[in-house]
Amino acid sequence: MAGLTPVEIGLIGAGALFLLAAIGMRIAFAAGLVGALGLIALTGWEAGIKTIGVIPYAKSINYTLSVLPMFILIGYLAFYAGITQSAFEACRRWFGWLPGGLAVATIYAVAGFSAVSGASTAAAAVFAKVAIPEMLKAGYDRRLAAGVVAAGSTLDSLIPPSALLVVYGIIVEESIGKLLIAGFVPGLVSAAVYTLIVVALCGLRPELGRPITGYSWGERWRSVPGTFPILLVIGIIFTAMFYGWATPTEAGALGAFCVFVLALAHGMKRGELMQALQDSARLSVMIFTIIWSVLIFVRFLGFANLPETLASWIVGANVPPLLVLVSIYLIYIVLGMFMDPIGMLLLTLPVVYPVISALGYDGIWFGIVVVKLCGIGLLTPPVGLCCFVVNGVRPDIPLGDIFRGILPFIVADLLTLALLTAYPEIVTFILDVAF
């Protein structure tokens, strides 16, 4: 690309990975191609093969890797070993006495899987099998009941252990352990506002889902000890991370440990851990070769100069801060109706990231925000992929009506969004305490 500069072609690939991605191939194919032409043209055919291939050696010795497989496993072994359904009891009989009580009790079933989950298609599917059920057999309407499950699912991206928040760390290497610390009480705000959306809408209408009456206090607290298992793994995963006891893969593995005793006691059988240790296995797999790719194209975007270049302008066009910020929300809300979440982290941070920083943002603070936005990408249309889950576990409930019963849930993460916008100490605060 003789007479070009670094940066022009560095703006050529991110044209060309942004084209590869909208007619539909996969990211970490079209990351890796438009990486590994554009590090030949940028440094010569030796260099840039040499380079391409020392990137997934270099990255997969990196300890911090090892934190996704534990989380990802302590998902599906609490999704085979169907510990959930004592959780939704428990709920039920302690927030059924609400307007819409039963999708409360969801709401923070589901959160409080969360806590032994990294996945939250594995939340949709599971919550789409014990909860919606039963609101429907409560005379619940059925846009709310799909709508509350896709929507509670998303709490997974926030609520550690994150997936998400572990991708986000490795790609702007900002510290996983309080990453995952700060994610706690964003996700309880969610649920909460989530909460308030719920009750609101069924006070007005009360046709949507009526109160669930009956249970006394001896029966609300004959319900807490099914709850155990979750706030174990809770209390030993946040803990020894809060308090420095253990690192974040060391974390995981003692969460995964404790899922996997819980699940044998819970009869878990042979063929079902065969199936969650190979579900791991797979999904480990996918997102570490995405990783490999992505972080091909960034080496190629850092000798292009482009995000470094890309900030300097930014910061250099006395542009108000807040509205660069708003900007990017309304990039990733738009980028997130048409790609999964993990694929929209890696093609996006690498020249995101460094505008945020120039222009004074806490990379913590825009983590927890970021993988917000990737929870509403969760439940946008056309993709939506919670939205399908629970599509696929419950086909008797149209796509279409799903899609509508999210919509004021959508809303209610716009309004977590500005709240954490406007107070950014909500996510903060906590590692100020716990560092």
Partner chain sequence: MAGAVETGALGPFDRALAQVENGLNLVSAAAIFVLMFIGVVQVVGRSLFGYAIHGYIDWIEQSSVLVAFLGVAYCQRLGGHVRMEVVLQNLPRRAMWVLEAIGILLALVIVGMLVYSTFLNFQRAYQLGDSTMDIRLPIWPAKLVVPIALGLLWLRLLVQLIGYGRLVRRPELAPLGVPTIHSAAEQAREEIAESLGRADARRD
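Given the form predicted alone, corresponding form predicted in complex with the partner chain:
What follows is just the one chain, with no partners and no other molecules.
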């Protein structure tokens, strides 16, 4: 590649990757191809092609990464463990008296479910089936009902276990354990902001969703034991990591085992177990593949010295860090309209993360923020996967209504984002306590 500097080759490669991704090439192959060709351009054919062969093994065989299949398995087994209904019932009895009480109950039931599930789409599907009929029966606005389920489901990626946080940690080499613990509080803060929005909306316009009253304290307390299984799993995963008697991988295995036992107790059949395992295997291999292939691309960027150059360029340009940060938020919001979160993270982080670090932002904090941005992407049209899932379970609620239903929650998400940016302690304080 005569005449081109490594950084120019790097930029051309980044452009090529976006083009290939845009025309629908699978991101794993596009990233691998561009990375391989780039490495060959930079180091010659011999060295280049042999270098790419080192990466798939080296980057997949990683103890930290082995937590991923465990989290995925938890998600697939959670449905069979039948803990959704009782969580929703308990939340209804405790939060129903608020304006829009059933919607609020949905938010906290999803938050609880998030602790036994690693993927937002799973939460969306389960609660579209469980919570929407209840809300409609109680005369709730169907946009609100669909919107709260779709938006609530994005909490799943913040509250551990979360596959997205694991992927983030692997790419940028931050501690998975810290990330997972750090996601817990922002998840609850996010849920609280959703609650505020729902209560405000339904307070102003009671016809959207009326309070559900009439539960005695006795009835409330009697609903609590039903949530024990969820609390048990939360307790195991969270405290095992918080108190350090298990690594994330071990905590994941323990959590999966508990959900497995619950599912057996709830009557999961052998075929269902087989299916859950096979689906876990398929989703795992998908994530592993995209991780190592994107790391081929990242290696190419490293050889081109692009991230470092870009980072020092942005730092040297003396742009206020907050401005850079907000621009990055905007880029993620726009990309999130069209892209799947994992693909989006893997494509952007190699370049964005060095910039963020060079500006002095905390890597764990940014992980939480970026996962929140992914959550927004799961909701926004035209490709809002969680909205599609809700529509798929409830074809009677038009997609347009769902997209309108999530609007207040997008506002809430932006508010949460502003909160996390203004008060990073929301994320970091627990790390100071735990580590």
